[in-house]
Amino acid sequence: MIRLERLRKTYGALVAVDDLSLEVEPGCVFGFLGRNGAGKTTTIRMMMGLLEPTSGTAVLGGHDIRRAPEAAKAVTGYLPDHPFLYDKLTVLEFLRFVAGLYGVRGAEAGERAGLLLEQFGLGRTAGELTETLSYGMRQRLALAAALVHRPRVLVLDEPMVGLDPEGALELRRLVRGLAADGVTIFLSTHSLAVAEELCGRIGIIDGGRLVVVGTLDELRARAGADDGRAISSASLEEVFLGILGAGGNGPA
């Protein structure tokens, strides 16, 4: 599970994330949505221990990221918005290296790496340097690396960027399968259609503040109440724009 407890990040007078609290249950795919600059990536970087919060904390799989960072990261897979790969390692070497960071070594590391490469359509590239891969293939490899230690929490920051239709379809299937196995998934995306398809619960952040959290039906009810009309069949895109528009900032 994931629990964010009054996460706050300020830069002088600028409040990037403002006392954000939420909870994601095991096996839930949680969609984290917002405009550019709303605070999504800042929140995720604090969750992952990459950015020190001004106050508050995140609990991942029962481990506080500030008090027990190694334990929290050991149960968490993370795909950042701009993944870093070691260009002079081969694809297989890179996966084995990441596995080793999580204590998975030897034959087991090789077996897991091989299975992931086949799953992500990278089997033929195993001996190639990562610097030779296309952007989409690099994205697939970074996702495979996030899964090599079989995490129980998975944090994805814009995972669809650079993926071709086949890769995007495979990722959606993967997310559904992992959630069915009890993995807790925190998904930040600009693709509202993907969020509508995959996410059981959704949170919308705007100006660093969590505006609303709930199922799509609950968000529809909120948007309808704000706007004074019934939108029980509205798409997530319509709901998203309606909620943020009702907040006075207008559509993105």
The other form holds:
Amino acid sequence: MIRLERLRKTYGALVAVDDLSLEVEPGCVFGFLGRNGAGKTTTIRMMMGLLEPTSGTAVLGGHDIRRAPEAAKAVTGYLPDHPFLYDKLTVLEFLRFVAGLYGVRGAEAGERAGLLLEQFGLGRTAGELTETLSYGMRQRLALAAALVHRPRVLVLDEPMVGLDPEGALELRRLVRGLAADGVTIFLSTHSLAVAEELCGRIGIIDGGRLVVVGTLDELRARAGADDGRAISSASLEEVFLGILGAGGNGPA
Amino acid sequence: MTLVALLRPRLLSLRNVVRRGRMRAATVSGLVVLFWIGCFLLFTHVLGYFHGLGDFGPFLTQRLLVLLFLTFFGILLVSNTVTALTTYYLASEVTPLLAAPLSYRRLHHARFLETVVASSWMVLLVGLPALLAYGVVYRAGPLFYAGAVIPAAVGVLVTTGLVLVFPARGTRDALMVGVGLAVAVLVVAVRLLRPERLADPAGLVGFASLLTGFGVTGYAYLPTTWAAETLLPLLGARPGEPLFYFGMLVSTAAMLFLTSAAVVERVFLTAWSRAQTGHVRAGAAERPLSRWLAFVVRPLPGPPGCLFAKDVTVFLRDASQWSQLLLVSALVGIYLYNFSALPLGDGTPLALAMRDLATILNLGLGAFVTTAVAVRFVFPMVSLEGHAWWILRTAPVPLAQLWWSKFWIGYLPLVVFAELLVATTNGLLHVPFAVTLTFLLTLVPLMAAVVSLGLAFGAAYPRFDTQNAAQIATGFGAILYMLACLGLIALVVALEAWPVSRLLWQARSIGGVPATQLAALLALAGGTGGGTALGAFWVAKRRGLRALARLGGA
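What's the form predicted in complex with its partner chain like, now that we've got the form predicted alone?
Let's see the whole complex now, leading with the same chain.
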């Protein structure tokens, strides 16, 4: 499970994330939505121990990222929005390296890496340097690396960016499969269609604050209450615009 | 779109960097001015010395000017070829330029100017004080740039030809190795000229006859000759036809510029397309290097073993990293040669005193040479993780463990290198064993401090914008790192000077050092110098860990 406890990040007078608390149950796919600059990536970076929160904390798989960062990271897989890799390692070497960091070594690492490479359509590029891969293939490789240690929590920041339709479909299948196996998934995305299709619960962040959390139906109800009209069959896009308003910078 | 508009992003970026880091800009400017003043004084002194040699002097200064131009031209030729490869075919900003409604000719002009500036500023930095010292600053400017255009145009043409035939990344690697070799050969060649002979009028004759080999008439078709033939008559050194040679220089530069523009205009898209194709290597999924490293790291615990295997693999596959070993090897060769060439063996009191001084300084010099190696290999370690740092930071590996992994990877080869260097040079100086032992023991914590400082400065001043280790080692943080190490080494040498001089004196006057005194002196040297180094190591480690924690990730 994932629990964010009053997470806050400030840069001088600027409040990037403000008092953000939420909980995601095991096996749930949680969609994290918001406009550009709303605080999604900052939140994720604090969750993953890449950025120190000003206050508050995140608990991943029962481990506090501030008090027991290694334990929290050991059960978590992470795909950043721009997954930079080591250019001079081959695809297979990269996967084995990441596996080693998570304590998966030897034959088990090789077996696991081989399976993931086949699953993500990278089997034929196993001996290539990662610098020769296209953006989409690098994205697939980074995703394979996030799964190499069989995480119980998966944090995905814009995972669909750069993927071709086949890759995107494969990823959606994978997310559903992992959730069915009990993996808790935190998914930040700009694709409202993907969120609508995959996420059991959705949170919308705006100006660093969590504006609303709930199932799609709960969000519809909330948007309808705000709007003063019933929008029980509204799409997530309409709900999103209804909650945040179509003005300003517009939706992300 | 005008040329100025195309160069605007670069100029605005530079302005913003200066505005946001006024302190850094002021420090760099101060260091550059100091460097210029130092170079100017040195050149003025050397030229003044030559002029005092009667009829012989002007001849020597003319030849030295030709040699200077020839060296600059060679450096510019190589540097422009490497730079053009990046600015034309590998830089990310070429993509939006290609997508813009912009002719290839105009794109060539913008990239050309950037190539000239990027590859010539260092030569200008070093060359200007020398030309100032020749008293020709007002004429040197146009000459220098006319001279700089020629190698840039040749570089663009060579690069374009190479990219059309070979993959761009392979070409870059091959060029980097070529540059490493060329610089190493140049450094060794300059040393083998034995410039110390210049201080001795008898030896000067031999040196001058060697310089005669760089005669003006022997290289009539070289632009460096035209530059010298333009300058020398203007200097009043001898009669000539400066206008003719200036015309040769300018017209050749213009012709080559237009040729390069025409060639680039015709083949740019083909060359660019080829450059985007990576070097795809068919074959087994697992390479022999991986298998060998997996065997080597088997006894090591998980993350340190993985990090070691990864760092070694990246090092061996990145030509910008391992090609620097060529230059380091040349510097070490020169260092050893210098010690073997010192005239300390005549047994006079002066020679003995000089040997004692050389011995005491050898600890500092050996440590400093090792620091020069560390700035190329340890300081860039954090920057080379680059944007992939997120992989390590999100892995369940404590920051301290990452730090120690980096430390051992840098420390073990460097401490062995420093120990061998100092032991060898002490052997060449016939230094008593007790003194050598003191130095070797001191180097253990001193090198730990040097590596720890390298990681601290590397984390505090990371350069994620480049993957070229050689470039990382020339940044602002690298200069600060060198200065910090220089200060620490000077302090350690100063602290150990007295105990070491006692050891040297006793070894020479009574033929050996009693065990009790040896132990006392060793303890004193270790306690002061070694203790200081350990203190620096500890402070740098703390600062380094803090800087690493601040780095965040992708």
